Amino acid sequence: MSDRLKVLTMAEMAANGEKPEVLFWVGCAGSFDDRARKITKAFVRILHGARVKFAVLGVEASCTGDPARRAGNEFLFQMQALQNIGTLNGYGVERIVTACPHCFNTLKNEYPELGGNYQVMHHTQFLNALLAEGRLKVKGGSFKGKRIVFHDPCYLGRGNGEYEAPRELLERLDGELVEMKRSRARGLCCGAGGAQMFKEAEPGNGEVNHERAGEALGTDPGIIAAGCPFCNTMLTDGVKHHNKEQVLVKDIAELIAEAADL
């Protein structure tokens, strides 16, 4: 790994007597999925460019337990959550940023009942804050003439009421932001939520991700913007189903990294 992408762990920072400004919660997808790791790297490049002092848990991190709870295994959820809370509280973590709305929702809304109280931000919220503070500057990028449509992740939008942060970031680009008919509070799930990502589809007339990708493609976009690694996977597969692979599916962090003055 190049120095530009060098990331310290909480353990390394603690050993140096330091404390980060924010903990970057990478999540399972961002750590292990090849496609999602590109999102992680893009976000890390932005953090370095904005001179944010951050750290990750590294091998000390476990899954938040979100898929286990959604699938009905409350015991496993609490095991994973309590392990993570013990680690986070041991380091005195106060602020967390994550590029996964599932992690965001669980850390923000479900960990407090188990003793984990943190200020949790989705990466689009955090990037917006960096722009407002002048720590991050976006030139606009090479998106002129491209139509960009944003798909609202369920746990970011309907789950936590955040619709503006991702759109405000996309409006910084040179492209044209367009909307699907079903967007914001009326948005359609990509098909991965509620642990559906990890099970076979139930009998029906079609795949949810195929329908959602079709709605996105109906706006004639050059880019489908996502704010969730699961949405990214589902929409990418949906675009392939419709034989429209010339349309790119990218996370907002990747688009901002391309346009930012880093």
Given for the second form:
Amino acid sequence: MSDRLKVLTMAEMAANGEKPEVLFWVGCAGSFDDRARKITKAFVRILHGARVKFAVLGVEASCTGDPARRAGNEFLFQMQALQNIGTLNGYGVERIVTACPHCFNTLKNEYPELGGNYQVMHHTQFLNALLAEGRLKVKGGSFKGKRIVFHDPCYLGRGNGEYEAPRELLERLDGELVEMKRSRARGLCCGAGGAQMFKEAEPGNGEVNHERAGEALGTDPGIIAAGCPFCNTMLTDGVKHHNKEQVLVKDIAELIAEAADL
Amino acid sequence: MSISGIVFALCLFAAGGLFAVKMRKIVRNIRLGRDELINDRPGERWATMARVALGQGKMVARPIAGILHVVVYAGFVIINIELLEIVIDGIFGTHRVFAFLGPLYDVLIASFEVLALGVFVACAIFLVRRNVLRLKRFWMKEMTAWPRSDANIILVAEIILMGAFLKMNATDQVLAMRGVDPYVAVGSYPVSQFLRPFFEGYSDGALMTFERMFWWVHILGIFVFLNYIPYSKHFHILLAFPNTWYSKLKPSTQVANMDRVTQEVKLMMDPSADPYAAPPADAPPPERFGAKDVFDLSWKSLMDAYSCTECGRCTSECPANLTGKLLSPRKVMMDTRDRLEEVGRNIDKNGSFQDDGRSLHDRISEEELWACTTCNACTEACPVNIDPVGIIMDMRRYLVMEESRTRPALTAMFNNVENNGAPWPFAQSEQLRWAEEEGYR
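What would the structure be for the form predicted together with the partner chain, given that what you showed me was the form predicted alone?
Below is the entire complex, every chain and molecule, led by the chain shown above.
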């Protein structure tokens, strides 16, 4: 592709009288977390490769309020939500894609009650749609023979019933997709949800992410696939705890970008 | 009406009356909760009840306990058809009043017998699992002496009831074969026929005493059982049905909106609002934010508490509990019920609730509440769609919004979200650094 990848903001598009096909909601992890930024970059390379006209909020982006709400601060959540809804409705946003299941859940399920109605997609759902439409092509060769195990993010799977989209994408890689005993509706949390990401774990005799990473490593995978930046962090730390750093923890967007040479 | 008929009618009346009185108290207690209108999507609600409660859809996620439970459940529901005959016989002094049904009666009695044996065996296995194999989830710390005894009492009671039923049938057959009046050779007895040899050596008179004794043990046992269950974890056999009908149909990870907060936040964000405006004189006192006590929880959370049979599937799937944290979703439900019963006794005693200086927070600690990852493994695992996360969320809201009690790192997170729009201390102006560093800008 000859044209250069350029990330535009909603404000810039609006100034040119343009409207994107979809708003990419980057989220706090995708913007600020070193590891998650790689996911963000992989995802925009795919969007660019598939010639999706997208925009981000940029400096207008603000937390959905998910961790504040789950930590009991309903005031802060609603302040965030109402501000964001003001911004989104101001730009007439209709479709949103995000690589974070927590942003996804909040935007999709919790904003409508506060006046924010959008078609919200998790990036695995969006990527599947791109593949179905033929806008994106992947060749699985480089993953042939690789064992890949998928960890269901609670807020995507159990919360929103989406178990297939990530697996359909992984099937395209021609690797060997394996499952943990606790998967899908019985998938074990990585330990980050409910605002745990932002605090120390309460005292116990083990860490949730060590437990989950141990289970994933038990399937003898080459790659642990994640669909959530927080799960990614937790599992990466968990894999380190088990001294198995040769096993890679990768977001599905990163794997697809690699398979699509993007 | 014979004397035994009168005695029976009195027992029936007393059992029904006592049960009704206790039920009224439980309904009153559930209504102490916060109002919440739950009547949307009725079709989906009936379907959920049919699948989860009637169809035991979530029980078989654990096949051994699940299948055994289906046997006990089917036995309980179907054998109770027999209760109708027992009640009619008891009041009018008839004997096997439905015998005229002929072949259908044979089929009914035969199926009751097979199920009774099934229930007997299943309950015996359940006792072994609890007391001999000591499955971990039945011995966790919230499973103190009473919850453990409660489970055993129920299992032993079911075994006694089923045993009496089968022995009643066995003595009945021996008497019928001897042609003793009023015993008639009807029904098919695939199980109790094997018990006959134990009774064949007795005289007619002794057998009639046995037969009546088993009959009375069976029916009085059922009356006692009926009045035991509202005090027991076993109440789920009734509440499973309404509780699944009122299930949360929204995505499990969707947290309920607090409309009152929406009003206040909108007011705050409205530049033309008068910040010093006094509320109108007739405005109701402001409701509490979040849950301090059972009164602040939705009535559905209180029904959840009464529906819990303490099976512990929630806790055994809880990531916090699995890693040794204090949190146990089952304990949250047990504590809620215990507190609600305590409040109920307070009302019984004083006419209305008198402040006892206690609250739900005395039973459920902050350490438990802050251990939850809101992953909803517990709500997924619950065979009757109980939602412990709803209670945890409401209690966290009280801690944070009424008491400003939180974890220090969460306070920092709140400040970051409020000041720079992210839970971490990064400036909003840095939002596009990822794009800049790749030359995407």
